[in-house]
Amino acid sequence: MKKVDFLIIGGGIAGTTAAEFIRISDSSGSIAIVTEEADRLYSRVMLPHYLRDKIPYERLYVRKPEQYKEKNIELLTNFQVEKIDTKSKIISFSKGDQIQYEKLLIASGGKVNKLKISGSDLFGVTYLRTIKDVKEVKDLMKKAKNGVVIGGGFIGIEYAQSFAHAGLKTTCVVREPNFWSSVVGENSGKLINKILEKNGVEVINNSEVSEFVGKGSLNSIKLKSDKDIPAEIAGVGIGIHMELGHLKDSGLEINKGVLTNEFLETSTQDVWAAGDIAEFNDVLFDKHHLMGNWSNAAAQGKIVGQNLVSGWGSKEREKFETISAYTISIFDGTFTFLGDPATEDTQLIERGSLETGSLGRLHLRNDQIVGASLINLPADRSALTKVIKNRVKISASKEKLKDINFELKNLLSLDNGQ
């Protein structure tokens, strides 16, 4: 049986990212990583500027295969996980191989959820998360001329642009009454269906696709209302899942990803998980949840890396703690989500306006700002970033931050907001 010292399941951005500063540690120590992907590291963040012809295919790809053989990491695809043993520490593949590790991260990623109506699986409907996908998506885009995006959300955002980009006519289906709504408020989704429609974008909102119709490839997509509407390609963004099959019986506490403490550590001993996969505690917001972007799994990688050489319940650990950020453009301008995006519990409040075009929704709880969507307003995210992680109590100054010409920056500045 192949025994490593250091044993990464996923060979995204945390898991890679985190082989390589545990290299940076240790010089001699065996590291092996698993994906059940055939490719070596490409960046998910880059898939859409491929679609829109601002990359070529080759810059897709973040890693060369002799940059982890001069690590020595040794990098190992298509190898499905199907059991994992915590106590005997053993990882079986459903290929029959196994690998016994000393230390082990888990940083497999999510999955696409995929819509189960009729006709589903007829060529032509697609889901962009996968370096497959985005040559699949690729190549219908140049034969199509009608392009139908189903779901909100930023990989809803990219599908549009990339359909428009390629001169194809493109709709989007959306379940609530506005773009995204349910996430970023009225207005905000307002502003959202408002820039794609100037783009020549159609936005049908209050709707649901019944059925994809087709023989063997699609041809148009049929609403709840019995509304046809052309298409020789779909693009489905409704969010992803984790696979957490594999991990029944194997010891580790499950919620809706693997549970971590600040460090990033499971409840079980030598066993660490980083990326979307990890649930962990959140030290500024106090509480665990998912943080499924690019940039924090890149930053969750070079910690966990740090701490998996130090030990499990090592005093050189060292927490993750960061203000999560994700920005993508929305044509010509940009749409931002800063720190925690949930709103139970939380105030409220807008700055700037539907009709300026530049609107921002701030998340305010026990008097401190907690996180923002922001559209069109891209120099508020540093100052909010600093609020934020500073925990800069805010009270009299809450009219203040209705005005788009009220700098945030002061508030770092100000006596208690005053």
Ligand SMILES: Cc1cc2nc3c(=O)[nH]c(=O)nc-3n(C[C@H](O)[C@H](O)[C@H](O)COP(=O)(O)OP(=O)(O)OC[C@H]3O[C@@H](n4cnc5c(N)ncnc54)[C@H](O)[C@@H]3O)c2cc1C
Second form
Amino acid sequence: MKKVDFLIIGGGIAGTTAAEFIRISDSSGSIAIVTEEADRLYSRVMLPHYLRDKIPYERLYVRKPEQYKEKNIELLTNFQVEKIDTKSKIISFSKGDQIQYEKLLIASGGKVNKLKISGSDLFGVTYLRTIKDVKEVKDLMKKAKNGVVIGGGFIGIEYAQSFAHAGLKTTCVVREPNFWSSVVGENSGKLINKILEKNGVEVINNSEVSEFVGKGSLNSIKLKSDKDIPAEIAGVGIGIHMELGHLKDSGLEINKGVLTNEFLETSTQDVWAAGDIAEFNDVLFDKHHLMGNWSNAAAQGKIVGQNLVSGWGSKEREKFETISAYTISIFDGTFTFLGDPATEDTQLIERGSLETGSLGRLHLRNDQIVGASLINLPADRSALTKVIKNRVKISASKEKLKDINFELKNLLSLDNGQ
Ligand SMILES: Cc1cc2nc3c(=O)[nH]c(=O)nc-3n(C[C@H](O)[C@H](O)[C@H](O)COP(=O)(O)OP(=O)(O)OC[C@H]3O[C@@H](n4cnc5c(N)ncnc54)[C@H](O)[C@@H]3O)c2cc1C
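So that was the form predicted alone. Now I'd like the form predicted together with this ligand, please.
Now the complete complex, all chains and molecules, led by this one.
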């Protein structure tokens, strides 16, 4: 049986970064990355940019094959993990092979939620998660005249812009009263609706799809209200989940993802988790949570790579302590998520207004800002990162936060801007 010192499940940004940081500190240990996909590391973040012709296909790949070779990192593609036995330290793959590890990192990310309704296997019903998906979407977009987006989240925003960019008559079907309103709130949701509509996208709120209609290929979608919308392509973006099947019987502690402490160590010796799959102890916000974004996965990959070399439970290991953020474009505007995206047990303060087209929502816990969503407020991002990190108490300045002309960096000054 093949044996490796460092085995990494997942060839995404978390797993690949971890392998590279292992190599920086350990020049001789054997490192293998296994991925169920057929490809080396590519950027999921750039998939929508390729759809909108901003980059060529080759630019999606963010590592060259030589870079794995130079660092002596073995990449095993089309290797789907079926079972993890943490007692014997043996990983079994769906095609029958087995590998024994010394140290194991689980960085297997998330999987898209599929819409299981009549017609969902028709050609033309698409998802956007992998490089394989994006090829199919791009080809379909070239031939289609009408595109329907299902789901009012960030993948929905990416699909809507991509369809509109390709000149398709674009309609979004959103279950909530406004786009993404369950996450960003009513007013920000209204603003996203407004931006999409201003750019020629029709948004149908409070609506659900009941059926994909067609013979072999998609012709239209039927709403629960019975309305039919012509569509040769449907883009479904209804969230992701953590696929935990291969972790069953592994003995690892699991909740929504793989539970880890602040060092990204799981409950089992010599096993770590990082990236989208890790439900980690976030010391900044004093809670365990999943954080599905690229910068978080990259930052965790770096720390966990170093910690694998230091060893499980060693004194040299480092805590993961990063305020992550991501920004996407919404036509010519921007949307940013920062810090803790959860809104339970938080006080929510809105900054700016729907009318001005710039609107932020700040999440406060114990009089400290812990997270934010920002539409067309790019200048707030850097100040807010520092405010969150420094745990600035802002009890007296809450009213000022609502005023878009109040610069958030003032919260950091000696008089605390209060
Ligand atoms: C279209 C799109 C746009 C995005 N845009 C942004 C953005 O603008 N900003 C941002 O911050 N984030 C964005 N994200 C999210 C971001 O891409 C993810 O948070 C990040 O890629 C997660 O990295 P990861 O390494 O944890 O997991 P993944 O990238 O999901 O990698 C998981 C790896 O595990 C492998 N794997 C899974 N199961 C198995 C198994 N059983 N056996 C073997 N291998 C397995 C997969 O093949 C893959 O190689 C976007 C995501 C998508 C899909």
